[in-house]
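A lone chain, given as structure tokens: the form predicted on its own.
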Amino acid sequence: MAPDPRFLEAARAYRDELVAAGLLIPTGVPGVMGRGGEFEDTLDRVDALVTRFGASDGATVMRFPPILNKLTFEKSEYLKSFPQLAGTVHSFNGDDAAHRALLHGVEAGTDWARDLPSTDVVLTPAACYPVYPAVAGVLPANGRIVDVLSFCFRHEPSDDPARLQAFRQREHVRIASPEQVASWRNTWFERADQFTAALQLDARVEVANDPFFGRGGKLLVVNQRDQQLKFEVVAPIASSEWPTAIISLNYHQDHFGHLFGITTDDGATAHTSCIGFGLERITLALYRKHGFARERWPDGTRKVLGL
């Protein structure tokens, strides 16, 4: 569904606002934006929050590159369900005589890029994606509690700043029964309420569905809203009236145990659950909320932060 004209108005006028500000810096590409030293600043401490909400899990810390394995990625589905959102990577791999044909296609003006190959990694869409096949197999008793955080990609040029093409990140992922996965994410309920009042953000959670694609799409929709699968707490970015997600919490059944191979320790297919901050959207909306000057941002969200 495409956006209200009014959002989008809203949205060019509060990146236009961050830009003047030096929080973001443009790059000539819709959702493609760089970060100034103050925001960085700011994410890096939303992201040290998060730590400190998830540190009683005692999970496992794993970090990836922005790219995935292409045959991981073929095995997740993604292009089954978004594939308008996937970005490839393709290299040269040519002689002379192809490397002067790409020169002349530069020259020319043409679309060059199509006589690159493909090569055996994408893009990341979700920062979670490589940790499957790297817990495949038996899990222990008490299953695994995964921390990740990648750079992610999707497809999704925009002039709101809060829809990023690449953007950050960061997830807790519980892999284990159905009974242990649902009580930690109900823990999980708790306190991303907690982590957004400690910020001082005007946040409320919704029933919530991914951009799933084609007629097909539609039903999927309706099953994973009806059988509440993913749930996003929302706050005002670019609008009050229409607020933006900045945390999710997804339930994705034995979706992904099925697809790698991941079992419990009684053989039963292992479901899996995670909660996702988007350290961008969370940095946004505490400029949105408290203003640009950080020094006047209230004591109690200056404190949690460790300003």
Contents of the next structure:
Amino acid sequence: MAPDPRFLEAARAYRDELVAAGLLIPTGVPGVMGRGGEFEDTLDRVDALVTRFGASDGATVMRFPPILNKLTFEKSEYLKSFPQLAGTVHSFNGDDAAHRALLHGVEAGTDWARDLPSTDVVLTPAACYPVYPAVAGVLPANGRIVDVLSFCFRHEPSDDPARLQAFRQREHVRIASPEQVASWRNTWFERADQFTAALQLDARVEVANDPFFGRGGKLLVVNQRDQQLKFEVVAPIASSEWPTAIISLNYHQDHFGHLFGITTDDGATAHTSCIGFGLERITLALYRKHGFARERWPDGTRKVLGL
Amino acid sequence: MNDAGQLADGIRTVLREHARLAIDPDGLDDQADLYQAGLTSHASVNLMLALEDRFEIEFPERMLRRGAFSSIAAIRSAIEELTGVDA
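Switching forms now, from the form predicted on its own to the form predicted together with the partner chain, please provide the structure.
The next block holds the full complex; its first chain is the one shown before.
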């Protein structure tokens, strides 16, 4: 759904303020932003706060590069749901003649990249994707909890500073029986509430849906909302009227368990769920709520961030 | 066997091949809730596309709802409406 023109106007204005304050650095491509030193410092503190909220779970930490095995990507059925958001990686492997043709294309301003063959990797669309093949097989009795952080790519160029094409997601992923997953979700619902309260953000929880593609996608959206499989914690960034999702809680049922052959210790297909913290978005929500002068943020907010 | 019975058999075949239900569709009553029988969101999309292929139909947007695929009877009535078959 296209955003309201008034929202986009507010988003552009706020983006310009963030750039003028040195928090974001434009690159010439909509939705691709550098981060200034202070922005990055705040983001690191937000990330550390997520660590503290999840610390008692003893999650297995995994860190992957922001590229994903193409076979994992194919297996995940991402292209069925979100072909419009995918980013694939291509590289040159021709001879001298092909090299000359490539350079000629660059000079002539043609779509030179069209002739580059794909590689074995794609850009990571969500931080949890590399986790599922890594936990394939039979789970321990308590299932697993995995902690991941990755830059993610979504092809959705926008002037909204909160809709970046490349951004960091910190996630906890639960892979277990349906009952274990349900209990874990309830715990994180409470924690997410405490998390935004600690940062003194004006946040609320909403039932949400993913931007599934096409006619099949319409059915997926209806199913997802009816079954309340996705929740978002939203807070104002560009606009108070149209707040932005800063945290999402997703229940995949047995989708990934089935695709990647993950089973519980009694042989049933595992269910999975993840909570994703949009680190740039939470950071932006902090600047929106408390202003650009970090030294004047409320004492409580400064304290939980270690400022 | 009447048309309605044949149609239901055809739907059961598609269910068996595409819906990944926890139980065999032959053991399902026409009114049984397919979601209760293990039909997931993603499987319901596969089911929809497979039904379109088999019965040479296209579900219009108004039918892209959870209820349209909730039972064999619901699927049958949607297909009958789209193909103009009055069973």
